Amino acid sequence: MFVTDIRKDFYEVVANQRVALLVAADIDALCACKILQALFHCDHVQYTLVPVTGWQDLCTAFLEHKEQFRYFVLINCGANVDLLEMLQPDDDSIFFICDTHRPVDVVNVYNDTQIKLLIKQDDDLSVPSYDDIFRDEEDEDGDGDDSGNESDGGSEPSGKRRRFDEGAIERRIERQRARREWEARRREILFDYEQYEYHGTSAAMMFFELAWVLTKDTKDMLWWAVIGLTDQWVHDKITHMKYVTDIATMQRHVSRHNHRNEDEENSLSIDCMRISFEYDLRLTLYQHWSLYESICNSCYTSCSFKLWTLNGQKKLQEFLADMGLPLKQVKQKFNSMDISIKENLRDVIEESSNKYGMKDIRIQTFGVHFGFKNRFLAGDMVHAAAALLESTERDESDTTDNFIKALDSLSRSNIEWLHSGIDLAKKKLLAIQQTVASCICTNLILSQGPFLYCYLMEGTPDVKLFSKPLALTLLCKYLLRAFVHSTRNKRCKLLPLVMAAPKDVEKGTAIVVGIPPESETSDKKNFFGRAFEKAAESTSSRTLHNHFDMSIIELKTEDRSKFLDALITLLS
């Protein structure tokens, strides 16, 4: 059931209590975490902290910890399964589930008990009426009274029997036929409503409006409220419009903090924090970076001048000359440019970036100073953060090292951790820009009817890096948009795109993205979860469906194509 009031029903009910906290491995589920701790640490809250990245892990979790907590939060992961069902927990658990992956099902909307949802009210849910998908028993048993009284009309003249009997078989029929047409109705009803999977507003920006009401907000849970958001853009799981929308809610929060510190005398003290407003570009990480490297390394630039294409280097450099900026200022590291020219820069990359065609070159964002010396966007922290997520430097197994790494690089006492994954998350840039350009020059991206379809090669450079949902997401978001500026076919245009890479070579599993058409008013709505799992039913492939997100599968490598042939066939 939904929570109406957080305070009341969740807060009040857990901050006495021991509590496990489930967190998915994503970057708003990071930053919703953080918030939560901070305030579990004001109350003196018990918990026990366990990262999970995906079912398996989460059932394992449950398992484990299920005799010493009655409390479970899960953050991001549990709301678009029956729970009750996966997990079979006994009565007196009672799981508290914020989560961003809609649509919620629809049995975890209806369980008064056990489940309970911090999801807020406002999104887009149409969550179907109760009486449309559940059925009391006694309307089910209801044509038990009418056969019991056929057998005792035994000593009745027969003729009186047999009406009585057809009336009641004409009931009977008409109860079957009733039933038939409701069952029927509510599977279409069930599978309008599950047929998309989309996402909902920021579980991080859920926690922060708790700690507001609760009167606990500080700055750095404002922070880590707007990266949560921030993840939700650069990942492209929210619409533009809602994005704007929930950085309006946003900014009103952060005026509100920063007109709160104006008097106080931290404001100018070495170690103070201030967020501000900005409107900045869409260069990723440029100012921890070179502008020319940022340039060429931003998808948004990249995929506007062909930057694989020897015509969009040349047009790289005329844009570059049109800024009036020097070769040698501009490949230089940021910090180190001119003040004079960084002074203005923005508002001359933006007049020529118009010139070029790249009419939406800066976007509503945050920023950070920590203190006089480090200065951070919010894009740049959920880069960071995503970087050190999914880092494959060392031993690949340690999924909980790298999450604790990520949680900490959030915090400002540990910015050596924050710079770390900065320096990772240029690495992953460059190899996602070197994949789309390889992938676009040898044409690997084939059009296979309804869909587009690309296959990354054992043996490509930085395959490593992709078998993580993260990474292969944003390569697959990049590849769509780069393939719809450089094809001319209009028809391809339109097209969602399925993407597959190694996953595990020994296991010979490969790991596989399904995401939507690349649109400026595309709602962002996937309807791969689906797709693929009845795909994988009909030929039945072996896949495993472990992810949260359901149009991320892994799939047995030698059952690639009879699972892409059943695929085009039900997309057709």
Second form
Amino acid sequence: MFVTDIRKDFYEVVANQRVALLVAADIDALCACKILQALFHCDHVQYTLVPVTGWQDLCTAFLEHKEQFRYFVLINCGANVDLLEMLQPDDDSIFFICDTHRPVDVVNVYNDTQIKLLIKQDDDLSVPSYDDIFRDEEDEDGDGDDSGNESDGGSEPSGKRRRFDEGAIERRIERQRARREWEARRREILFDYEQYEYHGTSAAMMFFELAWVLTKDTKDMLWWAVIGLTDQWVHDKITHMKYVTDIATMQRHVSRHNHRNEDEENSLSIDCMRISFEYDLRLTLYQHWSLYESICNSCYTSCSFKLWTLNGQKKLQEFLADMGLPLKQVKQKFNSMDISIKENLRDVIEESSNKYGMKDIRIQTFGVHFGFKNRFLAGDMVHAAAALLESTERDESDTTDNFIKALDSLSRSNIEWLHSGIDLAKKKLLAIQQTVASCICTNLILSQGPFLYCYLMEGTPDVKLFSKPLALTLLCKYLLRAFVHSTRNKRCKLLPLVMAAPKDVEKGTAIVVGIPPESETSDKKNFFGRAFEKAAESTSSRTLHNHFDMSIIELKTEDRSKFLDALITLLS
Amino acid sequence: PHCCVHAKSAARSDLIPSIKLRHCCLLRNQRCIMAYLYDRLLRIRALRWEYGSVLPANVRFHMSAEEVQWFSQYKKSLASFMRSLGGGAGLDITQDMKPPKSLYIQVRCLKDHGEFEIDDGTVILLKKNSQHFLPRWKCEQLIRQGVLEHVVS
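Now that you have shown the form predicted alone, what about the form predicted together with its partner chain?
Below: every chain and molecule of the assembly, starting with the one above.
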């Protein structure tokens, strides 16, 4: 069921209890977790935090902790499956689920006792009504007598009932027909409801709202909420409209926080945290890199210029010349650029970008500023934390270490981690750009009819980076965008993309990701989740649907071709 | 020393310097051993404050029987002292060695420690990299042992 009063029905319930937090491995979940932890610290709520990377982890964590905890809070996992069926908990376990995954499983919506959804009921849900899906067996009163005969479609009626025959048989037939109709409609409704996967409002924003309702919100929590929202935008989980709407919501909170202390000028010490609204450039990490490198490695600019072609390189030089930016300056570290250049940079770039067909070079976002040296945009934090979360630097199979590092990097006291995250993010972006360039230039993306397909071979440089879901999804998105800009085939521009990369060479597994087609007005709804399931079933391929996003699966490399064929047939 | 007296009476005065030298050496060795044994005792005393009243087996393995006995006597002394504090109510002074900043602390588990039972009966599963928010006094023991790490964020 949906929780209507998050303070009364959630926070006050757990405030005197010990809680188990099961947190998924994405940045929005990490931010939501930080906010909730801060609230719990404030009110001395004892908790245990367990990172979970997939359904298997979730089940294991639940089994390990079910004896000790009655209340479980699940962040960014659990809403889109029948949780009670999966975990088989005791009757007194209660689950609070704050998850952006949609659609929410109907059982979770209509369970009144054990599942409490920390989701707003109007959050773009369109849940089917109860009567359309569930039918009380008690309505089948009259069938009780006839039930024995239903299966054989009416055996010889016994002598006693001959009087009621005609009427009874007619009524029974009518009921059966109505039931079949109802069931057909139910299948249709459920199919429509569950066909497309998408994402709802950020979990971090939900918890920030809780903090606000409790009047315990701080600037740190506000910043984490902003990062959570930005994560959804960076990883293409929400539509542009929704992003802009949510930014406006956050802007109201930011204004409120900023007006608190601005009585006189310079009333705040330089070390205090300041969050400001920025209409900033869509150049990833540009303030921590050189402007030139950022332009070359940001998806938006790289695809608009087509920087993998010679022509594209020339256009870039023209673009820089047009703005009057000397190459020497532009290739320097951003902080070392001349002040005179940095002053109007955003406006200058926006003007020139318009000439080169890039109308949306600027995007609404927020930045943070504390101390003399520390300025970060929300996007920087997302990229840094995501790089730390999926770092393959140390050859460990222990993903929880990375989780802890990424979680720590979000705190202001762990600036070194943040900087190391930014370095990793730069390497990751470079790798993505190089891979995109090579895929486009060697025509590795093939049209399979209903979708585009690309497979990263084992020897590809940096292929280890792309064995992780977030990195592969980012690569997928950039690749599709680049492809759309480079192909002349009008039909291919509207196709979705499926990408496969080797995951574990020893075990012979690959990771497969599907993303919806690239378009300005895309609603980001992804049908690959169900499609993958069906394709795997029909070919009995050995797949592992472990990730919380159904559109990301693991597959045995040997089964790749038959799986692909089934997918093509399914979607044609 | 006694030997010197013997030497004098036996008219072997030329031996007296060797005797004196050896004697000094023996005294020095004795001082060294005393210093060593005393240092061991100080460390054993510190163990009570670090590990609590039950020493892990690998530590006890390295202690001599007399040292073990000394330890248990020290334990008893400390316990009776602690009992006498606070007007007979007793106070455990081995808790809160550093002034605590908060009632509850966030700890991170550094290695798999299995299940850990706290005094009020609740059981916590200590898995590597899990984080917990617990009352300070329940965690101190484990922090000292290096199983948990205090996270300051």
